[in-house]
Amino acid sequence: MTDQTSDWVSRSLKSVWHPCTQMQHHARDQDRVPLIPVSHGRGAWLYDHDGRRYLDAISSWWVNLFGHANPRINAALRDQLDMLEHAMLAGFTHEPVIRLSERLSALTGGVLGHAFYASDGASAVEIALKMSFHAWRNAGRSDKQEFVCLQGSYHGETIGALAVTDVALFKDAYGPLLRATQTVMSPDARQARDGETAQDVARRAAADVQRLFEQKADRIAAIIIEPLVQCAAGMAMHDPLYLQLVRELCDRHEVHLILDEIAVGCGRTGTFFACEQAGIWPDFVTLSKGISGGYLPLSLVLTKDQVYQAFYSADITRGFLHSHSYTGNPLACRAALATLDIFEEDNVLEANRARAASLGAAMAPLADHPRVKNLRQRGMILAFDAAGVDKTFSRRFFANATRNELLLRPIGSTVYLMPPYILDDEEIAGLAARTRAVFEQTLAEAS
């Protein structure tokens, strides 16, 4: 480590606090967890400021779609530099947050016809919480106010979207803080008993929301899913028949449907949209991370005309009475257009296909390793799970990986590839090999 680096470390570690981190893992030597001061990126790298590269393969916290300084995003972004870089969109509007609200919808065939921007995940998923409340409330439904999520779910940490979090590790701390709220089993495919399919399990997790709907559903607001793979469980994958099923019930008892769209969305699992495989819309979903191609704070609620109508009135008190500040920055929405550009321009959609088939051959090996379990893929999402480690092994498997120019951060015990979708075979050739090695690196050391 240079004297550069290292008086960049010191710096960080004495003024930033680092987001999900327990920062005395980086403070001390023996727990050997490096933080790493970036200088900048280029396509799937990054570099730090001893020229030494890192392979984004979770395309830094799956938000990088197309590689970091994109000259298609940078050359949009220049241009709205010289217009207009923000305007409240309360009693005003712009071209950028027009476009994109309408191709967005366009992209549902007109479903999910209205938008309402902010700038996180979280808040995206607390706005659909609110607007589902208070639909029912204006639609005269005002004991309909309790929220189903999954187990193993993740939304967000903030109140609300930690209200709808199964994770104990960031939810336990705020429990008094949190509203009650139900919780259905999971449709993880990797919870099939003995004969069972994923669609076995699909069904039995559908009965369960089924039973709780029969007994509850003239109080439940909505239901809120990451459709096909609930991320933060350790990439839980599911069949898309659970969702279609999800849908029937919700119609049939008259509860929202929301789809947590951030991290699977924008082409993670195959289709733009992860629901688009169920053929089904939900009343609402939301997106963020991937939609700005990773470049800024960017997330919105997509909803149906219904809902909308819900609100539209000359009484205040109906209207859906929610702000931020840089709601629809008109960079973060420039930046959206760029990323759908590329989209369409470059047949992603398909092109991916293709290079998820390559990186499925090139990890297939590893499904016979002896301490891999369940190694499964969905899309540009490949997973596996390491079996007989400690508490440990996802802290010393990144620190591993940086060492082998990877960023990887299992969840867990769960060791997962979610990289941009820019990757040649020799960039997938060297990921599979180099994971394999890493992991077994890790594993050697607590032998």
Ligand SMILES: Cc1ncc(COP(=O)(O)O)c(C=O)c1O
Second form
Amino acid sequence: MTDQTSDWVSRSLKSVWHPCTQMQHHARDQDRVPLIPVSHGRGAWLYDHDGRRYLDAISSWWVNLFGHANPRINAALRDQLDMLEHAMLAGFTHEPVIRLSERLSALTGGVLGHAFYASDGASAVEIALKMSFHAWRNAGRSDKQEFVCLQGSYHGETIGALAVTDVALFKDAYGPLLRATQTVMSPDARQARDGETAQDVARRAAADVQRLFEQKADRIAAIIIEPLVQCAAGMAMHDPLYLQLVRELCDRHEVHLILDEIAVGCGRTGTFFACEQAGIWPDFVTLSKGISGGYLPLSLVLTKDQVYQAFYSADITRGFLHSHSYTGNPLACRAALATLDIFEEDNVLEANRARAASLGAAMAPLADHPRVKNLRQRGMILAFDAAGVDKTFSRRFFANATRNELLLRPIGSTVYLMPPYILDDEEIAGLAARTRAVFEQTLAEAS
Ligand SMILES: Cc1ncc(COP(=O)(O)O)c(C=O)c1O
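Form predicted together with this ligand structure, per the form predicted alone context:
Below is the entire complex, every chain and molecule, led by the chain shown above.
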């Protein structure tokens, strides 16, 4: 490490409180986790101040779709900077937010034709929960106040979003602050009993929802689900049938369906919206992360006309009086428009089918590894579980990965790849080879 790099590290550790981090893990000698000051990014690679590079194999927390310093998104942002950096969205509107809303509506075939904006994913989740409750209230159903989430769900870390999150590590400390929620079985296909298929697990999980709805749907506003992949739970994947069954139950029992596509939207699972694979639309979709190409904080909730109309009134208190200062920021919307342009111009969903197949083929040899369980893939997400590893596995894997030009950060014992949609075959082969090498190295240390 050069003097310059170690200077950035020590200054960061003094003044920056890093997210999702036990800061002492950066300081202790034993199991020390590296802190890497990034100097710049190009394509799928991040570079540090010493000239070392790291393949961003998890898209910088699942946000980056078309690489760092993407020339097309950069050009759009430069153009937008000279026009309008920001204007408030109450009483004012602007071209980027209008065009983005129209294009997103079109991507849902007009079903989810109203877009409400925020900045981070958790804020979009808060909005969907509040909107659902308030829409029922405006319809004279103010008893519908409860929310249902799935085991292992993750919807963000603000107080409302954390209430519908089921990850003990993030939630337990704040238990006394959170609203009680109903938690139902996850459809995670890894739970298949002998002879059961992923669809059987989906049916079992849907039956759990049915039991709850039969008991108390009159008090439930919405169920919130990460469709197809519960990412933070460790890339827990389920069959699309689950979404169809829950959609039917929601219709039958008058409960809103919120699909949180913050991580799985924007082509990540193979279709632009994950729910397209189930052939259903929810009442609310949340989007963030990839929607701005990984450039700027932008999140939004798409909803249908029926929900919108529930708020449309001469009475101000029936309106949805929620706001964030940077709601619909023009720069972020422009980055999103440039991102959607790339999807169209490069036929990205089609190209990703080939890319995902190459990734799957390159990682397939791991299926026979004695310490690998549940090698699985959905589009541009590939994951496996490491068997017989201790609690330090993730940290040690991350540290070893950085020494092998990789940015990979396992979730517990789950190693996953979620790269930008720009890797070529050579980069995919390199990623697979290095991932396997880092895995072996991390296992060897432990034994
Ligand atoms: C499914 C899902 N919902 C919500 C969030 C929260 O988004 P943010 O971190 O932008 O608040 C995340 C973040 O990882 C997520 O994966």
